[in-house]
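Shown here is one chain on its own, the form predicted alone, set out as structure tokens.
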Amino acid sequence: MINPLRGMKDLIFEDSQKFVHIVTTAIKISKNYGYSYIEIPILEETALFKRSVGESSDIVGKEMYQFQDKGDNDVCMRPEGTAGIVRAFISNKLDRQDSTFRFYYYGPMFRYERPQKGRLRSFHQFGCESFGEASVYEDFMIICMIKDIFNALDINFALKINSLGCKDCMPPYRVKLVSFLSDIKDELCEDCKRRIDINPIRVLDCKIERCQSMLCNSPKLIDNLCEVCDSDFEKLKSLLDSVNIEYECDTNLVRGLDYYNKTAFEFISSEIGSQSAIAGGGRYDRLVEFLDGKSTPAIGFAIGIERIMDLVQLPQAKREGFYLGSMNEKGIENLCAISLNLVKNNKVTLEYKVKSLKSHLKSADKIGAKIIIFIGDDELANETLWIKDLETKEEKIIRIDELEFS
């Protein structure tokens, strides 16, 4: 017997439910926000991902599922969504024209990390990703969505935010950072001391007891913002203060992906283990510019759909569509002209084989099914249906052209 892959899963029954659950009500409320579809391909050239996620991080260093194609080509599935989306955004001219441009997408991604609850190689995002408007107002917007998104599936969360400052404010932390950092560097993991020296914010993002506790007394970009992006935060806090969105300011946040500047913000659910997050992003001005594009402000998020899933519940199933079944053969064959009407506008289903009223009641109730049509060999006889309405429980038999097909 052939297996799924470790770290890969199918999604059937209930997870598959929650799933589509799960999508369509992000579709719904990020098409309220003003976003429209875009889907990208899984496989995408190497460079895109080590240009925009970033050398330091964990996805690029470790996590990729990369190989040459028989065209020679250096490919990797997609770790993550914001990076391809940038790139289609550039590819197809969007960056040369003077609008604002707000996508959403939901897919799966996939990386080469140890399986645990709520993490998988094969996993799923839904993401929302905005350019040309570089207003913290949009910044604001972006976090209501996902807080709609949250409310509407019934999931508790807590909200954490950072400024991770802009290319004038960054470079003298960045000094101030490296400083410190030196200093207790015999003491850092192996990974933190490699960042160092590639992107030293990225240290603070490390995820080890003993170096999270050396980072106490570290310098905060919080305290060394300029004075756009201090005005930005302070706009952004008081944004939320104002519809009582609850948030904690997190100076260590910096998400794991290099392009981000300015807000990050993540989404926690303690419900879940130590795989917290639920949602996150952040704004990522400069990454169209790094990519060849023209320089375009954006920001976006991605929910980690797995990550989510014990968390939500099923609304509660309706009983809807129609079940048809007979005792006979020749009835099953008129049946069949029958559901070919009725699947125009509902859900049917046609059993084939021939079996018992009762039977064929048990296999309606089975599958939740609202109304079953039956015939049997009085009905045949007759040229008449039995309808039952499981909900009502009212019985009627009619003749077979007084059918109605709504």
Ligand code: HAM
Contents of the next structure:
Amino acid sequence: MINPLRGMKDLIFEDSQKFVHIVTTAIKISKNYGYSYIEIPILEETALFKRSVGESSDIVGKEMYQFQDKGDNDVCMRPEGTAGIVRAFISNKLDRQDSTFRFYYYGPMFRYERPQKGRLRSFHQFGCESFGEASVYEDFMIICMIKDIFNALDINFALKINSLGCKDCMPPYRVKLVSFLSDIKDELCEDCKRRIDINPIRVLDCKIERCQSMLCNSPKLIDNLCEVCDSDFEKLKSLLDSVNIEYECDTNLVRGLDYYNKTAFEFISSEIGSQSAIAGGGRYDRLVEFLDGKSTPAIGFAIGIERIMDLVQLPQAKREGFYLGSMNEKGIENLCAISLNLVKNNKVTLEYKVKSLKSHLKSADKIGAKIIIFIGDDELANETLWIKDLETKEEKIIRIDELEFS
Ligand code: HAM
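Could you drop in the structure for the form predicted together with this ligand? We only have the form predicted alone so far.
Starting with the chain above, the whole complex follows.
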């Protein structure tokens, strides 16, 4: 027997219903916020992710599903959606139009991580990316949209925010941080030691307690922001306050992808164990230019669909559609013609097996049909149909030619 690969799973029955419920809820809300659908390839040139997510990130350094294709191209299964959407934004020359573009997407992402609860190698994200809007109001609206999605799905969350500064305030801060880290280098874990030179900011979110205790007195970016970044961050906080969205400012929230600047955020659930981030995102104002497009401010987020599946309750299933069954072969033939008319506008289940009424009623109930249409021996002889509404329990017998299709 061939099983799915480690860290990959099939979504069927309740899981696939939850998947559809999550995605349709998120689509409805993101459309209301002005986002339209974008679909892009899962496979991209490896260079795209190296240049955007960053060579020093764990995702690119350790977790890529990367291979040479038959044409000897170095390709990679997307580990996340943003890089590909930015590539598509530039490929389609949208960076040349002085306009705002907002896209939503969903689909599988691939990261060769060590699998555990909430951490898969093939998982799904629902994400949104907004291009062309530098205003902090866009950051605020995006956070409100995610809040609306989680509220609609009845999911509790805590919000963490931070500002990662910009090209003016980040470099001098980095120098200060490296100087601080170099002094405590011997006390840090091997990963942190390595990161001091290649990506010192990432040291701040090391999960090892000893490293965290050493970082208590590290210089904080929040105290080193330039005037513009500082006032935008203050504005974001006051906007969130104004609509009573609670948040925590986490100066160590740096995100695991290198493209971010200014606003960064994560939505956390306390109900799903250690892999608690249910959504993450932020600004990436320099990425379009970095991938050879015309400089365009941008911001986005992605929700981890599998991570919220355990938190989501499916809405109460309503009875729906028609079940058609007969006690005799000829009856099935008649019901077949009726089914073809009904199926144009309704969910239809036609049972091909000859069975008793009792047995058909049981099957109709099991699949949640609203209406059962049955042909027994009497109905066949009289050219009639026995119809029961399984919700209201109303029953009637009508002539076949009296059946109205809607
Ligand atoms: P990310 O934080 O790497 O951001 O992923 C977003 C969400 O995907 C996480 O919060 C988590 O819920 C889910 N996720 C990540 N890795 C796994 C995994 N191995 N198994 C299950 N779920 C996982 C991004 O991917 C950015 N592209 C988000 C973004 C969009 N930033 C700007 N625009």
